[in-house]
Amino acid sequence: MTPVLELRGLTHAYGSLRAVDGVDLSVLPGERHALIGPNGAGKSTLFATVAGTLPATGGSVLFDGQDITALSESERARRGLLRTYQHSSLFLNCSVLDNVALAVQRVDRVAYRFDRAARRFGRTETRARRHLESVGLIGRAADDAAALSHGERRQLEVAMVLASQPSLVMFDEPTAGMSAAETERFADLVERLPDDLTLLIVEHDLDVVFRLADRVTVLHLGRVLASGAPEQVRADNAVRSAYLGSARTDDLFNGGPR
């Protein structure tokens, strides 16, 4: 099976620093995939150079079995690599369903103004109202973005990426700074999706990494430090240690307090 994604010693440096370091990494079609690690492991440095934000110094990017490595940012998310961002990206001052117009517009390549209802075609507010359903928010079309609580903006933001028709999500932590209830909502949207989405998950929180995976893999200083299945990794003594200091290790890894 061809791999949706390939790391291929991938590595970007700043100056003598290498906060990714020859990474090997391999994601298949409709897996959920999570990468987490100590803070500074080189996580977020890694999302962005896979995402074209940073360039790589060293290695390859492979998607759909094509070197994107040389491609900007918004030509791999037209070749359907898509990331979403630690902090919301939305039209804040247009409608929940016109966020979501807008981005069926972008795939069907249809012109649109910004002093007009971008779901003005009725095709197009046919399928935003399907998306905006899909991830529970088609009782809120009518309202501002801006009107949404932080964890409905992460709901709208997964709407509009399914209006992208993608093939591969990379999700920035997306439940940071949601309290417990919609943190279970966003899990729950997240295990409602298509099968044959594939995702890539950076997140801090390991109740939601374990509950979603189907495969973790650690960085620590750059590297990959294990990947596996998340009870193999979960029971990995190094990826323990590599935790120590940052919070107690048994609450972190056996879902206890944190």
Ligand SMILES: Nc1ncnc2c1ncn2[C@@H]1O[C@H](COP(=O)(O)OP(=O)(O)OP(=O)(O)O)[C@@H](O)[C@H]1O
Given for the second form:
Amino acid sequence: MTPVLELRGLTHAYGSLRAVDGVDLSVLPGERHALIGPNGAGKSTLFATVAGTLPATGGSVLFDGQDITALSESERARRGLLRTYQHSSLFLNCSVLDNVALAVQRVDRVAYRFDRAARRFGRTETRARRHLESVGLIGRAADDAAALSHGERRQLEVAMVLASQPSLVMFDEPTAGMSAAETERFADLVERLPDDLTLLIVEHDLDVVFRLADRVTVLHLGRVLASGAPEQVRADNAVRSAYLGSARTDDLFNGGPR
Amino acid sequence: MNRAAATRRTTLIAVAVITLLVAAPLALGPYAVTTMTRMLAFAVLVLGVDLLTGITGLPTLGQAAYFGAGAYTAVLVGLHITSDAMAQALAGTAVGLIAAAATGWVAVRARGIVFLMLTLAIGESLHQVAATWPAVGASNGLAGMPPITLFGGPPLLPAGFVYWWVLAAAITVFAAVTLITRSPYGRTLRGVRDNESRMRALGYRPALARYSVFCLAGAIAGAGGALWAAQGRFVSPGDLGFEVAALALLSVVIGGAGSLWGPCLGAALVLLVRDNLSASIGGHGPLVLGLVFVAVVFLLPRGVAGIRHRRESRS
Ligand SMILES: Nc1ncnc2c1ncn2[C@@H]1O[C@H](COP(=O)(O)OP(=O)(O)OP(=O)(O)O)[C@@H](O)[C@H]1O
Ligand SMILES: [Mg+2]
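Now that you have shown the form predicted on its own, what about the form predicted in complex with the ligand?
Below: every chain and molecule of the assembly, starting with the one above.
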């Protein structure tokens, strides 16, 4: 089976700091793959480099077996490679519905139409509303995104990405800032996603990681420290020693310092 | 307030405003009617500026160039081809569109202050062309355009008839821009305004949206120019100078960028101060406009249109 995503020696350097340093990784179709590591390990930088927001300074990214290293971020998104942001990135002066509808109308190829009001594009509007429903935001559809709470903004991010018809989604700390109830709703939602959707999740909440992930990769100082089944990674000595001052891997898995 | 009630109220206000505007020539003298005609034509230009500035987040100082292109086209068509107002307006619109398409691709690569400076440069270049090219009368401009006609009828000499034509055209443009802001395309533009990098992450090409709306705004400015010429029957390089561009942007700021009716009111106010009050206040029109601008920026960050918002959120 060809991996959906394959990274070969992927590197991104901020000046002399190699925040992502020769990462090899492959993610199979339908996999729920968790990416963990201490603060500053390079997880967000890795996501940004895979998504094309940041250029790779070395190595390559293969998506569905094709080298996409040279493609623009928007072209990657059109091919189904989407991500959420650690710090929400929304359209704050647009309505909550508009935020999701922007994703849907691009997929529906009506984003440049102005022959009718947007609400008369029934298919697009219905799908946008369904996505809002699935994250529990339908009641806020008409509000400005700026009026949402932090947790609600995280939910909206999730809805926007899922509305973009992705084949691979990278979630960057999706539950950070969500309430317990919102986290539960998010985990439920992810469990109900279609099996052929591939997920890569950066997550500090280890309950969520173990509930959702079937593979875990540990990143440390921009390098892959360990990769494998969750239990295997938990027992890994290298992972253990990477967390200075913590003799027990449990400290890592209990969140550690955020 | 629920949406049905809001829609009904908006419709009611629109009908009332249009009725008043249509009835105006019956009550007002020719001088006032001529003034209002110019305001309407200028408001069309301002709508295009608002589409760029308020909806897409691209403040511009170059729209007078396309306004001028439309005005020159209309006068040339009037002088040499036909006095039909509809044909002149369409020609002005088309030339505004073409001029914007030909020059805009440079500007839309930039954002913010660089974009503003590039549009300014485009405007000044076209102004220079108009002021030096003998074929369009150089610094004298073009005069002697015959009065417009409609549907093959007689020349529209009374000010009221020209006014009605310009009003009809302005309402059409207003309705079209309203439709654009409510359409999926309008949503795309607002997305570009709010968060361009997120648009890219969703698979959009923001440059395409910026370029297309620049062309559209050029077409609208061209229509405004043609309407301006229909009333004045004269065009000179001053009509596409920096002052016109700055006043158009000022109208948007005063009226409230992003609202459509606010900038139209702003357009009326700005022209009133420049053309009608300036003489009676000792030629200090620009000073007054400057003061109005400062006052709006400090007191009404969302322009005249923001007043309604404030009242609504308070009640
Ligand atoms: N824009 C930037 N310029 C320079 N250095 C940066 C920049 N962004 C991140 N870094 C550095 O790159 C390294 C990796 O950062 P990154 O945000 O990718 O880590 P992370 O694993 O996502 O951390 P966290 O868990 O805190 O989100 C850190 O040392 C960070 O200081
Ligand atoms: Mg991070």
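Between two forms, the rigid core is the largest collection of C-alphas that superpose within 1.5 Å. Positions refer to the first chain, counted from 1. Nothing here was measured: the structure is a model prediction, and the numbers come from that model.
- Annotation for Ser149: C-alpha shift of 2 angstroms or more between these two forms, rigid core superposed.
- Taking the rigid core as fixed, one finds a CA shift for Ser74 smaller than 2 Å between these two forms.
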